[in-house]
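Single chain ahead, by itself, as structure tokens, in the form predicted alone.
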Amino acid sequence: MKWDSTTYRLTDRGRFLMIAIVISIVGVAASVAAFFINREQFFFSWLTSFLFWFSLAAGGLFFVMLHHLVGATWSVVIRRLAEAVMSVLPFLGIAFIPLLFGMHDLYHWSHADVVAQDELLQWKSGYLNTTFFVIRAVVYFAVWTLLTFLLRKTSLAQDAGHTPELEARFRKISAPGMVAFALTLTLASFDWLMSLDPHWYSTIFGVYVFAGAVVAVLAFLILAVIMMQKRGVLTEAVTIEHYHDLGKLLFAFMIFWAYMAFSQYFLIWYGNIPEETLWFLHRWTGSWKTVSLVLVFGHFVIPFFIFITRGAKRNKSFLSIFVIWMLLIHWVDLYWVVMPTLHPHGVHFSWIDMAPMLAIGGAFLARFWYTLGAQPLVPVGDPRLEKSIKIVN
């Protein structure tokens, strides 16, 4: 790997791009065989690989629209980062349409017979049936993808150079984006998600779910230029501070995370609806209530005691076994929120878990490179870049 650090852009992008190709063949190959062998566990399995590589796309276009919302300085240098991981958006609807034929798998109330003798489900039905969560899924897709589009282009436009009228077409899009941005990502996890049990309902599920995603792209964000600095990319540009704002950053959303999660528990608690309490009892089941014990330690308490401190985000080695370790629990997180749908009396890991992990992750790393190496790695027209690169907390 190369790059020009006049230009910022990549002379040589390595070999990353065919690695993540042929690590989405494989994950393909293996998800095909999967579906065969066990079709009901293909389609959970792919559902929460799917939303796991989701959340993290998501969570980059919320990361670039709060940028321009609050007119930032310290993540200029980071956007572009973070406008590629925005970019897998719209190319993630392809590996939602496997979803697409595995609803009866995932989903009750998309059997005729089983709403028909369900009264609770009669009444959903307006809202959960299959015609209509497809087209709402269309219509998902369709605002992050001209979202993603319109700031991208926008961005490349200032690298021409740099004009007001550029910088008012980014804030003129982020904030009705990031009122659409809100409904929909709420939306579309009311229906992936909190659907899968549809007698269970929690107001503040579609914050819970956003709250894990930035943590998840800011864990992904750190993670990425420590990889790029390693190999003598953005070696000057991202320095020590831009590290310090991100694990700050970091440090607010997992508390953010685990206000929501508390909150959702304890208000479910307090009322003592048989209907709410019901999907946490299935989580504190059998070998379930471990992997809870796990989410409460591992995605807060410990993580807390130990990022709390100044140090610890402005040490590379550090972060980059911290971040790794919050991608892992934010996938354990959505496993924990998914499978017990299937396995309500105990955790069941399967082989069949990893080869969408593969098949979408492949392709997303290999989107996000390819993206990331056909533009300067920096916005070059930024006028408040050369600060950003000598920001000091």
Contents of the next structure:
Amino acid sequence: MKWDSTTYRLTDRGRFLMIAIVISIVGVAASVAAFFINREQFFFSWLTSFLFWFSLAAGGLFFVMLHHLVGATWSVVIRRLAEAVMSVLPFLGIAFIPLLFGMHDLYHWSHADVVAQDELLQWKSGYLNTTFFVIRAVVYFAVWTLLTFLLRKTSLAQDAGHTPELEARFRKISAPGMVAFALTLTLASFDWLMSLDPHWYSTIFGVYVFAGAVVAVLAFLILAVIMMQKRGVLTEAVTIEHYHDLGKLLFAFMIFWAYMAFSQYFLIWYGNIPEETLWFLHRWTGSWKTVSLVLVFGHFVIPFFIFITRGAKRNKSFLSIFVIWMLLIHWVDLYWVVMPTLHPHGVHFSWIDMAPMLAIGGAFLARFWYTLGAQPLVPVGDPRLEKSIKIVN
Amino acid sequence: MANQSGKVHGLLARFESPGALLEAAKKINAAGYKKFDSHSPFPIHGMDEAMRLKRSPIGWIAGLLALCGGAGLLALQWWSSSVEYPLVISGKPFFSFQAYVPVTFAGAVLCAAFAATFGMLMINQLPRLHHPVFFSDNFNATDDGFFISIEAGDPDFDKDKTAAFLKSIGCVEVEVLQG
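What does the same protein look like in the form predicted in complex with its partner chain, given that the last one was the form predicted alone?
Every component of the complex follows; first up is the chain already shown.
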């Protein structure tokens, strides 16, 4: 990887692309094997992995729209990275297709005989039925693809020359886009995650998933910049001030995640209604209890105290370890939401969990990297670019 | 001008622009002055570094008070509902930490906010009714003036030499603060 400082483009980026594609191919091969070895486990693992990478891409879309809505200056230099993360979103629709074939294994409510004996599921069947599930998924991906396409198109148009109309267009896309994003992400997390336990419901669940997604994308952006700067890319554009800003947002969203997680738990604990408490009871059974505690301390309590200082957010070598940890714990969070449905008695880790991670992850990184190289690495047409480079906290 | 014959409190120098003020702060620092302050209508980026100000301890004050406030309110809830007046509420244990989290959290935030506000006032030695710079009738630092004041308490302070020094680093006018 090299970077041409006159055109602000990445050159010589083929090697990373190759590595990512090879990882993806290995992952796909392992996934196919996993499918034949243990089909049920495979679909649950695929769902967890899909959600991990999906949450990064969704977080990227949120970051870009937020950037335009608030008219942020500091984040202009990393906007292209967030856009590249976002650009994976339409392609994740392909990674979603296997889940449609796995619906019968994943979702209890898709069994007609089960629904016939379950009055609660009969009441819910107007929403929880296979046809509507597929239609909704198509609508979600259509909305996200449209937003991604419009934002990228405007962004590339800006490179040729900025006009006030482009600035206005960014906001015209982002304002309704944000509303559409909030609704689709909430419903998508209801559909894909909450309905794993179709008796259970929590209205805050979408916000919980959203908070985790934003933490993950910020961690990913910090990691990506660190890795690129180590190879001499973006070294002049991104300063320690940008790390500090990203770190502050990461810290805030980490607290927001804890706030949502606790609020969800707290109301269910207080209300003490059996079909609500069961979800938490499953996650307090056997070794799941350990995972729950790891989440409380590893996703909030310990990071809160070690990441609260200014020094921690401005120390690159600390940051690189910290963000890897946050990505890891984000995966644990999703694993903790998905897997107790399949293994109610305790954690049952399997190699099958890793195969889809490689398959989707490799493709994710390849697409991310491809988009990043296809355009200048910083939005050269943005009038706030210079101010963004010189930002001081 | 008020009392011309009073004690000398320091010098007030006016500069043309924010940039000149920033440069002057650096030079005054280099000359070894410690007790000086800059006054401008708006915050100037880089001024903290130019003046070599230490990081404010306000974060630590707020953080410590937040911990104390949170711990105090948690203790109050524990004491009132499991020691002083134990009451079974919807079959839950007397000490149910879950139920205490909102009050503990809100209390910690409240204490942090109070600590930040009043700590800030304390560190800035506020409120106060008078400050030597108000002796000057030209002190329009809330409008369009950029000033640096050097206090007489500084070990390097000498009314004439310091005034000459301030002139040499490009101030527009120097005024002696008395009264």
